[in-house]
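Presented below, as structure tokens, is a lone chain in the form predicted on its own.
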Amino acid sequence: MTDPTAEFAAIQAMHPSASLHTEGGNPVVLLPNFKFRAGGRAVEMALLLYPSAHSGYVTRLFFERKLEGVGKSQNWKEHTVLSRKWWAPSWKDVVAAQPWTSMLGAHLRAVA
């Protein structure tokens, strides 16, 4: 088991204006205009990373907007979470037993 306040301090040691929030008593960080590549090109849009199980998988990464094609991504779907939609590829296997700085790192291979 982890604890959230320390993993969101380690998160929010590296993009400071994450925003921790809770959903269905699951914790839940918000990464508002966070910059990554996606298919070899820079992009930058808010990100929402969900470290316990979600919609069949044991952790989810919700984008702001589908990067359909992109890296190994596959079938995104449409979700919503915190009263607001975000995407999500089908990327499974990110298990939830590690730091959520390195989870964050094993979904975004999703689009790399």
Second form
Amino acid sequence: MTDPTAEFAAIQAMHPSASLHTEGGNPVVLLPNFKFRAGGRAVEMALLLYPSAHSGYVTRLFFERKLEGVGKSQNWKEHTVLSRKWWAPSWKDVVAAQPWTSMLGAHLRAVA
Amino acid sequence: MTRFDRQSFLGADSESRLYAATLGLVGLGGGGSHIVQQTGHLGIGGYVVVDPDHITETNTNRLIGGALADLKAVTTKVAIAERLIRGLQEHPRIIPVHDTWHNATGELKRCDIIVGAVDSFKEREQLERFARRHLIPYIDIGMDVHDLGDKTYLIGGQVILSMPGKACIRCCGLITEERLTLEANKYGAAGSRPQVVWSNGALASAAVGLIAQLLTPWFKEPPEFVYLDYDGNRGTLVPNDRMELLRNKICPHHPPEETGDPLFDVREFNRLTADLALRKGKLASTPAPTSFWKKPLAVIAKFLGL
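Alternate state requested, the form predicted together with the partner chain (shown: the form predicted on its own):
Let's see the whole complex now, leading with the same chain.
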């Protein structure tokens, strides 16, 4: 069982504008203007890390915009979380029992 | 005498209450199209109708208001819904959204009640969560045909009224992690599941009954939580066994602190309001043409660098 406060503190150390919310009673981390590499180029957009089960996946990372055909990501679908529309590819088996910072990296490998 | 005389028992001001209400309808297929028709008859005045699809041949066994001529015209389901409502209401307020509901949240959050007639568990759960955040009653309808083997089939379904603070569709056991996982393994594709017009009609009728109970003074104490089971083989619609048990349950899946829009941004609000106005036709989507006498002035101003 992870401690959301400690996990969020680690995320915030990496990305100071991150904010912690809840949806369905579960913690959700908003990462505004997050910079990462997708398909070999630099991308900046908001991300939403859902570190517990959501929509049939053990954990999920939602993207502000669809990055279709980028990296190994496939089957992008729309979702509404925190009253906003997000996109997520089918990227399975990123386990919940790991630090949120590692989880974020594991999800981003879908579009690397 | 008005056209609503026969439903005057709903309450002295029920006509104006129903006309003032705005209903969000997500999914305008077999179930949703029945709701469109019935609420049009009932006298609901405002509608946000949402569906990304157009009519196809396999819809014509159950899509209320859809005609065979619509196949050739590739008519959208929202256009069929709008046509149906306008045939029953003199001055309806309709916002048709030919898109997924994820692109209609600005419009849906202004509704008095949201009805979900969607195919997947994922969509059901997210739509309910959205409705809860905005303190909007959510009514879910759904049906399925179960293969019992030996060429025997059972038509089943449910109608759930999910109110803020009360038991939700997860509390009812309709949404489970197992079901969501199974669905995700099929990449969320609901597939072309069997559907028939009368079962959709039975479920939709029960949902419209709940809408009337919520909006009019007909019921002294409007329902706070309803979970009905439909058995299409027996032709019964009865309270689920869990309904009494869940009646006073405090829902753990939607804590009160999740109420409201956590990412509210006034700039986003202004953009949404402008979008809404555009959809309602209050604003033109292109700038108004410049009057002929203003054009020379504009040229002179540009020349002077003003």
